[in-house]
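One chain is shown next in structure tokens, namely the form predicted alone.
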Amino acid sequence: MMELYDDERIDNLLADASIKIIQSPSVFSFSLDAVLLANFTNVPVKRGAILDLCTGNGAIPLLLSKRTNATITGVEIQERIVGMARRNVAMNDLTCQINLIHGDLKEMGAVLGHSGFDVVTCNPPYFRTPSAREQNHNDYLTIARHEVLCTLEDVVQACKLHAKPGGKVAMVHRPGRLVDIITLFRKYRLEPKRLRFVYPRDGKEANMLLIEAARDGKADLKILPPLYIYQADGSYSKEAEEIIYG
């Protein structure tokens, strides 16, 4: 039996039971965000290296390892969260692909060295750091809400620094930070490759990005048809339902 602490509890990260995650809402939990950045993401099928940063509590890693035989590296700053990733590893029986790392993603250098992963994933902070009064009193939600530990170009030039030439840059962000996205990803020589969109329905504004560059790639930007979650009604729309239940 898998030990819990505190407020956690174990879910169904897939609507067949296949994976299980370990989560606690007042320390971590996952997103619809990473189920959508590790159904966009393209990976290599059966060899290569995939590198997920900020991974909280394994979740991008876990999905992705339904679609890839690669090995994957998580690197996550919050000791207690990346000990959830841990023990969501092993309770799936997936340590011998993933791999977990307790550390600073602008101090990877000297741990994984240089242009290593044929893929980089990032589902980073979203918002600058707030004033004092602003933030969050759970200092877990506040460094994984607000770039409090790494702005957005520390995550930008860590995903270039370990993706191979040629290789992959996935991320999920919200659209207010497009342009900056867009110009750090050129300025460390990432070229966006592919860009979507995604609407809590239609005729709301976009309320989410996914976007894929290439390390030293051509510039050639596919904007991609906009995917909405819900329907009218609520329900869920076909896309959005295939991509949580498969």
The other form holds:
There are 2 protein chains.
Amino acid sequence: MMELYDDERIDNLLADASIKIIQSPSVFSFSLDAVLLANFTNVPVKRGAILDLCTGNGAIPLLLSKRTNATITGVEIQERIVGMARRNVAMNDLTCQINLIHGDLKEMGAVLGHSGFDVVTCNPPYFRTPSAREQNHNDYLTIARHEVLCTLEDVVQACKLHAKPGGKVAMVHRPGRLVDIITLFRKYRLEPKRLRFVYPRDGKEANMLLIEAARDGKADLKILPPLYIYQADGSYSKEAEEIIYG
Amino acid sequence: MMELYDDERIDNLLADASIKIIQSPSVFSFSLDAVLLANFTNVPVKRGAILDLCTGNGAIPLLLSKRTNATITGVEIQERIVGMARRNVAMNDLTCQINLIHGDLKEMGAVLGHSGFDVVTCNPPYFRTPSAREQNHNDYLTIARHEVLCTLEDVVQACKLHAKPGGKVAMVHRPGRLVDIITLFRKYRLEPKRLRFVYPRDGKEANMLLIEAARDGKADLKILPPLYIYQADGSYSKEAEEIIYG
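If the structure you just shared is the form predicted alone, then what does the corresponding form predicted together with another copy of the chain look like?
Every component of the complex follows; first up is the chain already shown.
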């Protein structure tokens, strides 16, 4: 039996119940953002190495394992959360494919070397460091959501360090940070290749973006068709349903 | 009667025939891009000053005149084309509102001073300087479409020079240049505020982008809902029809 803390529960990561995931509303829960990023990312199918930074409870490695035989390494700075990720990997019998590292992404050069991965994914904290008043009093969630322990530039720099030349970097973020993301990607020679905006529904502004860049790639950006999450009646769009139900 | 060269004709600029425009397939014709940019741009209604760089035959000033009493200045480097623009302004009885300048946008600081405009618009050449083999043999069209006489950086620099602090800069361009546009806008302190992608139809990649920035603005970008030009049956979408038919 899997050991669970009082505040944890086991949910389905994909609605088809093929992957189970331990999460906790007060510590860390995966979000639609992770599901969309895992779906958006191009991965090598048969072999290779994938790195997931800010991996949380391991949702992205778990999801990618359905689509690839590549080894997947997840890095998470919060010990309690990396513990959840490790139990998730064990519970889904994926210890041969997924390896979790407890550590700071700014220090992974010493642990993982340079330029070792075909693909680097990241669902980073979205918000700039909050003022004391705005801070979420739950430290687990504050660290996962705010740039308390790493800035966007730290994340981009780590993506560049670990991607092979020509390797891919894929990220999910908020549209309000697009200008920061693009200028930092260029600064670190990660050339954006595919950009997709996620809209809650028709007629609304985008509330999420998915971006894939190639390390040392040449300039050639494609703006993919919009992804709508909901239809006018509040039900999932056909495409969102296919992504979420696996 | 309006004087017309042999290769020129008079068309409706808006389908409601409220604005007429002289154009020439071999010299310069306005495009949907200009119509979309004029529609996208926020303009002051009662007074103010608007500058349109790379104005061509004056389509954007003519279209904006329907929505504002601000004075509008157009700058065009090709003498034959600025001549068309001047006749267009006269033909539509807009000489009191629209002023055309024949000159190089890189030299407009001396002519127009600095920071004089509430809004600067530009539908610039889209393509990098072509190789000799690729060059369009018609010089008028080559200059209008390729970065022969001005680069994207020249255009962005001129936009920044002429916009008031807090003033708006609006541009239409190709998605493949988004990364260049955003990095140059940041370099010249033009902060992107609104970004809209234009898709030929549902399910296709974007083939045009509309971007509005504020000089010295703070970071706060909104990604507007997609604009589709055609429906599945090949007819205009409702929104495109409203824009084109005025």
